[in-house]
Structures are given as structure tokens and as C-alpha cells.
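Starting off, we have a lone chain in the form predicted alone, written out as C-alpha cells.
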Amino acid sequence: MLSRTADNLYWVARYVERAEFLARTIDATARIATLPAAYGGTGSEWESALLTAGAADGFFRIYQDVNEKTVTDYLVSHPDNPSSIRNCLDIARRNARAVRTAITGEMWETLNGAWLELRKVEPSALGREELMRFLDWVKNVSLTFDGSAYRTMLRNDAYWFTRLGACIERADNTARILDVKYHVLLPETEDVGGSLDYFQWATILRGVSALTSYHWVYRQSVKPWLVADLLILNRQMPRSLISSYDTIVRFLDMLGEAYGKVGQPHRIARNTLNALDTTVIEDVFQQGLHEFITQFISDNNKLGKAITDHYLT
């Protein structure tokens, strides 16, 4: 496969995954912001959304006030935000068009149809209810694209590159959600494990479609350390860091075998997976969740660069 084709497939999946992540972030933030003052509404929710998305620097170059309207405008559709939902879906569609013969008809129709629908939407004119329906639509586009890839693609290098892109993006997104929730969203006057903390964590779990899974696994009330355990170290949870790296290592091994060459990305991915495999959640909190997540995000970024250098250039 040409490196240009592999690059397009990799980034199609990353941008679709990123659009879904932004939709889930806005959805969860809006739900927290509407909680009664006794349980939420701390005033930092929309700032936390910007930090989770890694968009704070770009936002403050354009806006001065952090509120629901300015943040949703920036994260949903602002032309100067390269990672807005609108731009993510547009870039994904352009990448897919460049490799039209390497993806299936179902995958192309999902992205092209989403792009046509998106052109009819004026996000700045959306009310609260319309915004929530729009975010659900974005999540469904991602789910349909992911399901189409899973059900229709040949299990060859084209499929492996799309899964690599999706899982690297998903791991980064899950790590950012955990980090920002733990250090930004909960105000200093609140106790970890208090009522505000409980409702915020439950809303975060609901936002990543993990609340039911949490109760299936732990069968007790929502606790921060158990949420972290689910989203970092539980292999059964598809959005967890360790589950993402299980998939990354598996498909990198397949690429290495198919191309007869292994290198830096294989070593980084395997080392990260081994580190997660030998970690318990008590170690994470003893080290510091923020420090653990910061190191993970750095390692994940190094892996993305190594994949680019090894396969995509």
C-alpha cells in the first residue's frame, strides 16, 4: 500500500473518532452545567470542555468570555478551529474521497451523507434541544462509520490502518477526559467522593456510554478511583487505555508481519501496553493521576509520530 493511502485511511478514522469525542464532551458538559447548584454548576464546566478538547489556546485568541454559547460555537463549527466537529467531518470526508477505492461503499456513503447533512445545519442557530439532537446525530455518524468498517472491510492493511487511527485517537481522548475531570471540574472546596463529585463522575460516565458498564463491573456507587480503573485498566471496556493498546499492538504486529519490518512504533506500543498491564489503580493514584495521564498522553503522541515516520511518509 502507498504511504499516502495509508495516511489518508489513518486520518479518516482519527477525525471521525475526534468528532464523536467532541460531541460527547459537549453533551456531558451541558448536562453537568444544568445540574442544580448543590450538585453541579461550578462555573468551570465550559472551561473544562475546552481543556479536554485541547482547544483552550485557540479559543482565547478569538473569545474573551467562556460560556455555553462561545464554547459550543468554537467546538462545533468555528472555521478557525481545525478540530471543530464541522472541520473534523469535512477533513475525514476529504481523506475518504482521496482513497475512495480503499474503503467500502458503506463507509463512503456514511461520511458523504453526513457532509451533505452538515451543510444544511447552522450550529450557531441551534437551541439547547436542537444542539443535543445534533450531538446525538454526530455520535451516530461515528458509530455507523465504525460499524461499517467492522462489518464490510477486508481484514487487510487498509483495515489495520483505520483501526490504528481510531484507537490512538480514542486513547488520547479517554486520557484527557480523566485528567480534566480530576483536576479542573471539581472545585477546591469540594471533597473527592462528595455529592458534587458523584454527580459529575456519573455524568462523565454517561457521556462516554460507560455508566451501565460501570455498574455491571463494580456493582456499587460511583467512586473516582473505580471510574479511573474502568477507563484505564479494564480490558473489557472498549474505551479504556489498555483496551485501546491491546488493539494497537495487535494491528501493528499484523502490519509488521505483512511488511516484514518492525520498528519504533512497535516498541513504543508494546512498552506502553506492558506498563499498563503491570499497573494497578492504587499505583496510579499514588503516583498522581495527573502525572500518570500526562506521561501516557506524551507516550501516545510519540507513538502517533512514530507510526507517521515508519508507515505514513
The other form holds:
Amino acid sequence: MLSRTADNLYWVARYVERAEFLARTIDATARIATLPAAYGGTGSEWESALLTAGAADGFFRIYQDVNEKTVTDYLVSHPDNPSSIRNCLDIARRNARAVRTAITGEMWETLNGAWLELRKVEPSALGREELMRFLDWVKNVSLTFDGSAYRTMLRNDAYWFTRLGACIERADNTARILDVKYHVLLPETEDVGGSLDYFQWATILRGVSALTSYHWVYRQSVKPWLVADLLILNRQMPRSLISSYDTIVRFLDMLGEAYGKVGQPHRIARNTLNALDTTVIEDVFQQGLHEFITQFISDNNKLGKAITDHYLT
Amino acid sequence: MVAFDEMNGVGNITRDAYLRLKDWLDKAPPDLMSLRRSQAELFFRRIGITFAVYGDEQSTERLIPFDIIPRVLTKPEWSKLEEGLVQRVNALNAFLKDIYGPRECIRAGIIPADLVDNNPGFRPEMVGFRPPHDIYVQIAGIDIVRVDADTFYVLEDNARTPSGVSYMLENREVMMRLFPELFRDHRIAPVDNYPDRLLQTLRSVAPRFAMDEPTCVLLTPGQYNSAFYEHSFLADKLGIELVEGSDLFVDDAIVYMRTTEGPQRVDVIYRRIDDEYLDPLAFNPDSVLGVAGLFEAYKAGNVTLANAVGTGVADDKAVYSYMPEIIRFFTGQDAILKNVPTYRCREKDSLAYVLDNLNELVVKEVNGSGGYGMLVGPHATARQIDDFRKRLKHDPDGFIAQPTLALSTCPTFVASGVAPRHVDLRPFVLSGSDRVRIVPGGLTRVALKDGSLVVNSSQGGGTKDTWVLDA
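The structure above corresponds to the form predicted alone; please give the structure of the form predicted in complex with its partner chain next.
Starting with the chain above, the whole complex follows.
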């Protein structure tokens, strides 16, 4: 397969995943930001959303005021935000178009349809309710795209590269939430904030669509260290770091086997998975949640670069 | 001037080839025709989604109108065309080999040297170089018009990167879906083996020492090129990689593509990029579409380019007028397919004739294209004719003139019902190292406006499926 084709497939999946994550972040933030301070609203929720999206620097070059309107405008559709939802879907479609014959008709129609639809709406003109519907629609585009890939693609390198793109982006997104919110997950906050922090934790879980899953897995009220456990170390949770790496390692192995050659990406991914595998959540807190996450994000970026160097150029 | 109608001749007696189709057209209720037409449109939109990216402002222009009434040729008509096409393309290849080699045709006075050397399509870099298997034009599109039951003329040779073959294939596809009963009642030669024939051709022209399984690729300028959908359509049907310049690199005069498994050697490049953009080191240094070092690899004999560099010299209008002589010189036979009679204004007697008959002739600039710089005598004003008279006297070498032809017409489904419209035909001729291959038929283009002779899609032209009846 052409390196450019693999590169396009990888980034199609990454950008679709990123668009969905942004939609979830805005959705979850809009919820908590409306809460009275007594229920955990800190007044800095929209700033957190910007940090989680990795968009703060760009935002402050354009806006001074951080509020729902400015942040959603910037994250949804601002032309100067290269990672806005609109841009993510545009770039995903452009990449897909360049490799039109490497993806299936269903995948293409999902992205092309989304792109056509996006040209009809002006997200910055949407009211609250319409915005929520719009965010649901974005999530649906991602789900349909993923489902189409799962149901229609041949299981060969083309499929594996889309999965790698999606999982590396997903791991990055989950880690970013933890990085921005780590302070509310530290064990001592239980004494300080008590149940009032419930809404903070719930926001994190909503951001990765895991609020219901949490209850099924732990069958108890929301505890910050269990939230961290779910998002980092729980294999049942499809967006956890360890699940993402299970998938990454599996597909890298398939590529290695098909091509008869392994390299730097395989070593990095396996090391990260091994580390997660031999860790319990107590270790994480011992080491420092923040340090742990910072390290993970850096390793994940290193893997992305190694995949690019090894396969995509 | 009464045009020859391919269904009704010049009188009103249905010609044999169209007997069944005419019968069907007479019986088909008008509603059915409208319905089928809208179904065809729908089908093309879906293909558009797949190949032309329906909804993209640029590419909606590329949805060329499709006429649901096929154009029908009989087997004997086609056989003669085929024979003529093979002869002509063989002569084109021999001519190119000669002018970049020993130049015997120039010494023999068949064609003036300055017409070759000063030709914008001539590439001095190719002089003395022999491409693999001495084949220059692997893929040719020869534009043909018809004026009566027996007379076909070649209007133009396209020896660089002819396009349109995807329409030929898509048109057949949609017709088979919409009119299965017509395909049952006629024995129509299939065209869907074209991609297979093209692949055979490309593999046959690989450098001689290439592996048994030569690697072929299709080189496109990229997704913003107007023919990109055709490039991706063909690459997909051929099962070869669709590469852009940046996917290829040259190391030690060998061409590689960048793949997920490392560099892979490339043997044959079906390129849909013009000569001047192929290699910034050899041609236009500003080209970002090409591959640095590609021409060096080509001249080292390590890769085949289809078509070869410098074929433009053979499809120019001035050289065209010499094709009958070129064919005779290289094949020893008279041309089976005639040229449109052409007056070279560079010759004194011709110029005198042209100047005396401007109101009846079509005058074309030698290096013009797309209908620019052209005088259509019968439709021109006295002032335009005067203007051309001055230009002709000032630069006779820059012009040729031809009689105004009454192109044949075919029944076409237009707003007012079924009516005759002028057509041309572009068959695609594939030259491999083993043989010449032609899929029966080609792309029929139709001028949808009443009386118009212009079939170009940019000026209201459409396309039709082209049937060659096998019995």
C-alpha cells in the first residue's frame, strides 16, 4: 500500500475521532457550567474545555472572554481553529477523497454526507437547543463512520491503519481529560469536596461516554480513584488507555505479520501496554497522577511519530 | 447542407443497423423515455458520488449530459475503422521513432524539418533515445467524424494523454442497467474488458529486464485535476496504485514508490501529467506535480512512461495535414482512414485557394485548440473574414484550412422529443509490444444544441453509448 494512502486512512480516522471527542467535551461542559457553584460549578469550566481540547493558545489569540458562546464558537467552527469540529470533518473528507478507492462506499458517503450537511448549517448561529442537536449529529457521524468501517472494510492493512489512527487519537483524548481534571481525582479531594465533586467526576465520565458504564463496572457511587481506574486501567472500558493500547498492539502485530517486519512502533506500543498491564491504580496515585498522565501523553505522541516514520512516509 | 443521419440516411429509409432500435423507439411510450433518462441521471449522480464527488462545486461541472439513445455501428463499419486505426497508430509510432532517430522521413521530403524542430510538442531531449520496445503512443484517442454511409474522416489525433474512456465504460454500464431488453435483442460487442486490455498493454511495454510481474502505476496531478475521477476510476479498475508525484522518488536512476512496506520499484508509469510537469530537473523547474530525476531514470531505460515524452509533435494540426503521406511512407499503404482535406496555407497555391474561398472554409491556427483562433467561413461576418484575410497574408505558416463538414447526426432524446443531433467518435487505441488492442466502439460525443457542430462538453456537448453490433 502507498504510504500516502495509509497516511490518509490513518488521519481520516483520527480526525473523525477528534470531532466526536470535541462534541462530547462541549456537551459535557455545557451541562456542568449551568450548575450553581454549590454543586461543583467552578466558573472555569469553559476554560477547562479549551485546555482539554488543546485549543487554549489559539483561542486567546482571538478572544479575551472565556464563556460558552466564545468557546463553542471556537471549538465548533471558527475558521482559524485548525482543530474545530468543522475543520476536523473537512480534513477527514479531504483525506478520504484522496484515497476514495481505499475506503468503502458507506464510509465515503458518511463523510461526504456530513460535509454536505455542514455546508448548510452555520454553527455559530445555533441556539442552545440546536447546538445540542448539532453535537448529537456530530457524534452520529463518527458512530456511523466507525460502524461502516467495522462492517464493510476488508480486514487488511487499510483497515488496520484506520484503527490505529482512531485508537491513538482516542488514547490521547482520554489522557487529555485526565490531564486537565486530574486535581479533582486526587484521593484527598474526597475529604475536601465530598459528594459535591460528583458533578465534576460525572463530567469526566460523560466526556468519554462512560457514566453508565461506570455503574455497571463498579456497582457503587462515583469515586474519583475508580474513575481514574476506569479510564486508565480497565479493559472493559473501550476508551480506557489500556483498551486503546490493546487494540493498537493487536493491529500493529497484524501489520508486522503481514509485512514480515516489525520496528520502532511495535517496541514503543508494547512497552506502553506492558507498563499499563503491570500497574494498579494505587501505583498511579503513588507516582502522581499528573506525572503519570504527562508521561503517557508523551509516549503516545512518540508512538504516533514512530508510526509516521515507519509506515506513513 | 443536408447531414447524413445514421438512423435515417439522407432520405427516410431506416438503415439496417438501426432497424430494431427504431422499432423500439417507435413503440416506447414517451413517459418511459423520460423515466429512463431521470434514472440514468440518478445513476450518474451516484457514480458522481463515487468518482466525481457529487456536490463539489468543481466537479458538478464534470457531470456531462448523457443521452440515452445509443449510437449504432455495424460490424463491417467497425472493422474498417479498426483496420484504419491500427494502421494510423502504427504509423504514428513509426513516425515518432523516426523523427527522434534517423529522420528518414525528413530526408525523403515527406515533412519539412522546420515543422518538426519548431514544433512546441517536439522534445529535443528525446533525440537519439529509444523508449522500451520503440513504442511512443501506448494510448491514443483518435477523433473521427462521419459524413456519409461510407466516409469517415480523422479529425484529430490525440497522442499525449487522451481522456474520456471512463465515460465510454460508465455509459455502457448505465445502458445495460436501464435497457436490458435492448441488450437481449441486439448482439452488442462488450467494452468492459478495456481496463484488462490496458493493463496487458502497460505490462507488455515494461523495460525488457523488468521482473516477470512488472509494477505499473497511474501518475495523476492530484484530486484537483479536472480528470481526477477518471484517474481514480481507472486505477481502481486496473488494480494499480494511483500515485502523485510525491509518492515516487528516484534513487540511482531507478524509480520507487513509497509504500508502507518500504520503497517498491516501479516499472511502468501510465502518466496523466503533461511532459513539461513530469520532472522539475529536466523540464519546468517550478513543477510540483512531477518527480525529480524521473527523466534521467527514463533515459537510463529503467522505467517506461506511457505515453512517451515528446509525442505532442505527432498530434499537432500542421503535422496532421501530412498524415496521409506519413502513413504511406511508413506502412507502404494508402491511408485507410482519410484526413479531412486540409489546405496548408504555408503552400502558395493552397493559400491562394483559401483566400478565394474563405466564406466556405474553416480556418484554424496551427497551434490553437479548443475552438480559439478559428474562422468558420459560412457563419462568419464579412468583417471577420476580412480580418482573417489579413492575418493569413501576414503569417500563412500559422494556419490551415478545411472545408466545412456536414457531420453525421444520430437520433437524440431532447426536450422536443427524439431529434437528430451531430456526433463524433473517439475510439481508444492501445499499442503494446505484442499487438495493438482496440475495444469496439469508443466515446461518442453529441452536440445537444440543434444545428450545432460543437461536441465539446464545455459547450453543451453530451455523450452516448456506442454500440458495435456483432452480427
